[in-house]
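Just one chain is shown here, as structure tokens, and it is the form predicted alone.
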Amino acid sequence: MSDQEIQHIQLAEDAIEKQTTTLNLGPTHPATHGIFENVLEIDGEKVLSAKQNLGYIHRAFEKIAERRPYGQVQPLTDRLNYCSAPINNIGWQLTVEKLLGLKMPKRVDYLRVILMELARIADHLVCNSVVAVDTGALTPFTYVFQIRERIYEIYESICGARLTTNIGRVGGFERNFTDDTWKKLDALMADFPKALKEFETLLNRNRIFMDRCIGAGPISAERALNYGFTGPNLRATGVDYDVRVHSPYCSYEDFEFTIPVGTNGDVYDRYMVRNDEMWQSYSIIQQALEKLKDLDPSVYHADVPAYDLPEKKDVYTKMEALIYHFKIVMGEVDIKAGEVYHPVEGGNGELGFYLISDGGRAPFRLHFRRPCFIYYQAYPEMIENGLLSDAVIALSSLNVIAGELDA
């Protein structure tokens, strides 16, 4: 053969090797889980590389948030994680109270505990089973969102809303709980355990489960950390660090519970994380409810009256309640000049509010630290030189809701 035939040979096998395919995993996708797009070069089924594109349901919250009065900034905070939106209200609730220097009963700290930990339940069932869905496994998915639905309706019991919850107020709550609450959690934490066993029974040792998600998607605790990962996918990287201990609120200094971490920052770690952080919020429920105990039942809300919505009877018979009622619906309450930022544990990670107040009754600047927003950045360096099925449950994984991603 000669040296012109060799070179045509090896000009023909360069070429056929450069050939790659460009595929859009998105924006209205199956396999996205939101609206939000991905753009991949893939040779045959290896991932190359990845770019994302944002902005498909952007709603400018935090612009919206400077023409509202801060008891109407709370609805905004629902649309953010939708599948935890109490811990997103509690969030800012806890911020607006920061700036004024309100501090909490005990009683008020300990039913937003319980509210927090269950909306953490239900972000993380919502999560695995997903990846488990993405894997080809439909059972476990089934089994646990009948759990799901049952947190949904003790939501319901108390504010009348499901997933989007608008769930208590600045001080407290609107209303104390009822006693059909307090049925329906009694008879959920006794039946979680067994439905959580279950799960994990169908996964966790599933070998087909184990091969397909151990490796996909990794990454290291040091490029997390660069990043500005928190939450469940920092920790499933080795790294221990979680709000609730690190930077305690609700009364979180009074409950006793681990910090579950990972080793590799693969799916599996995420999962097994997030999976083990369900038996620690079932756990902190159960001490909550404890510590309830020895405590007045009667109150629920702190002793501020210019934010506590007073009673209708009251509101027809008492003209300071009638000025009260007036002034928090209308939106007419000034809110003193500060500069703060509350973080607290999402069910993705860090939730941050910075709050710019300049004195009056709507905020004049409102940012919110959204975890989705910050550990997507790395999801093209997670999948690159993956597998295309890789790149699928590396994104469930990451649990990134589109609510959140692009607010």
The other form holds:
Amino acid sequence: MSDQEIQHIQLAEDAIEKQTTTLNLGPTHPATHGIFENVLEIDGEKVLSAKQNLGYIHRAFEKIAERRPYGQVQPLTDRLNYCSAPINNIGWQLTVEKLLGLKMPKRVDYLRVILMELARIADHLVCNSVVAVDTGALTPFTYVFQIRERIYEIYESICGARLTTNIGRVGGFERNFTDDTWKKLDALMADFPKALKEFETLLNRNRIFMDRCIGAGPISAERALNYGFTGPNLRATGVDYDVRVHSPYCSYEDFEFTIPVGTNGDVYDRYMVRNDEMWQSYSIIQQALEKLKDLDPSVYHADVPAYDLPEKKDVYTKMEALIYHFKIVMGEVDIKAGEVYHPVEGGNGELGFYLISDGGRAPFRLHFRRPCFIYYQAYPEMIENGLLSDAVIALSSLNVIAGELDA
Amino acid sequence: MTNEYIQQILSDKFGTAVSNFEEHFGIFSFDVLPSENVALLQFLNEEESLAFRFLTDLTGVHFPDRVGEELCVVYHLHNLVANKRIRVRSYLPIAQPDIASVVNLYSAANWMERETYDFFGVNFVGHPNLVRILNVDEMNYFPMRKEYPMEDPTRTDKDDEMFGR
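Right, the form predicted alone is done; let's see the coordinates for the form predicted together with the partner chain.
Complete assembly follows, chain above in first position.
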């Protein structure tokens, strides 16, 4: 259509009709994969502007945490990024342990690393397969969800829950990994490379997929840093910032792994970074399994009776165990005063816990630095002047999780 | 970049506007007067030997016992190259909780300031769109302030003096 013809269909100044269309993408829309709203102003297929509304599942966790004993804050963290709940749980445990000055045995660290990396794989599998779904490829999603299901079965055999795991405790784990857990983990480790390879074969060099993703929803490294991007979304722009490397926690310094980076910060780079990170996570789990062979298999918590819930059989037979059990369950263990910020590398980036304790039984103030909440601000800038279909895959490749967005 | 160096260069530049230098669990922290927050953050950003260019976190805290400086705005900054984190706090009176917005320095601050406004009522002067973000627009109080109880105060069935709930 020539410019003149476009001129021809311009509406009059006083027309009640609008020149552009307003489209509500969300709050409950298949493309948002969660409850948050984007009000897009579109001209045909072109996105002119976007306005975000959030808070639809805000649950006031920071306020609730101010009345909860430390152990009872942990279930709240499950519900932040519910695609990788173990990372949130362990991040919280590490924060409290940092404040208390507790040192974990190596075996606890390695068990935690295994769980966190499994969670990262599960998180990235969801994100990447959903990018594929939004580009129109439904099949890879069904393939990798089998792997995710098996990771959830591993959580289940450790803690009894699948999604909101509440896994582990301050001071270690509440029980050792069982034979069933190890069997499931070994089987998963044997099958995972083949499954991910299959997933890669379907998508990585798929011409249609590449054409859809390359150049869609881009952001430069400079803007991404200004917007507080972290995690895979920042690394896709070419900045090699990873909390596991920059401020190692939980003995991550013992592991050899690389930080995959992209160059353009578009959907394809974010997809590829997450894809490569899954291989790195796989390698970290392998290394952890190797390291565990040299360690005493009966150790699964630190020797800190005041914080670590005693075993049930001890509670029934020993005086001290009964006292500690009562004190911990009733939340009567005071935590010393202090101000601590502890970041962990969550599925989506730097998940930080800013905790101020005044020496009482509950946090004086707890703030979650949720990576989603911070980088989702950049979304309008990433999609403006792009196509509507690019906006949809940009959203899924950012992996905005509503639970983490709203807290 | 040592803590002493940061303290020295900031004290030389800002004098008594910066104070209370201390390290807490690996993060060097200090306070700044609310009137100097933008100048300080800009200096931390632009001074080559400091280069704190990544705003990790911005949030608020309410200290009801600190009369005249009840609200606190906390900035966590990160120099990604030198891998050094610092924490900057600014205390505001609850009667007039005004502080300049840093959105022009950090786009990331936009929603974080809105969130802090939403929950603590901190008025970020110069913010492009300072409206509630997570709570409903009709809310007429700032829920993270300590005086707002979590549970309905009219309920009597949850009174449990023994365990403080």
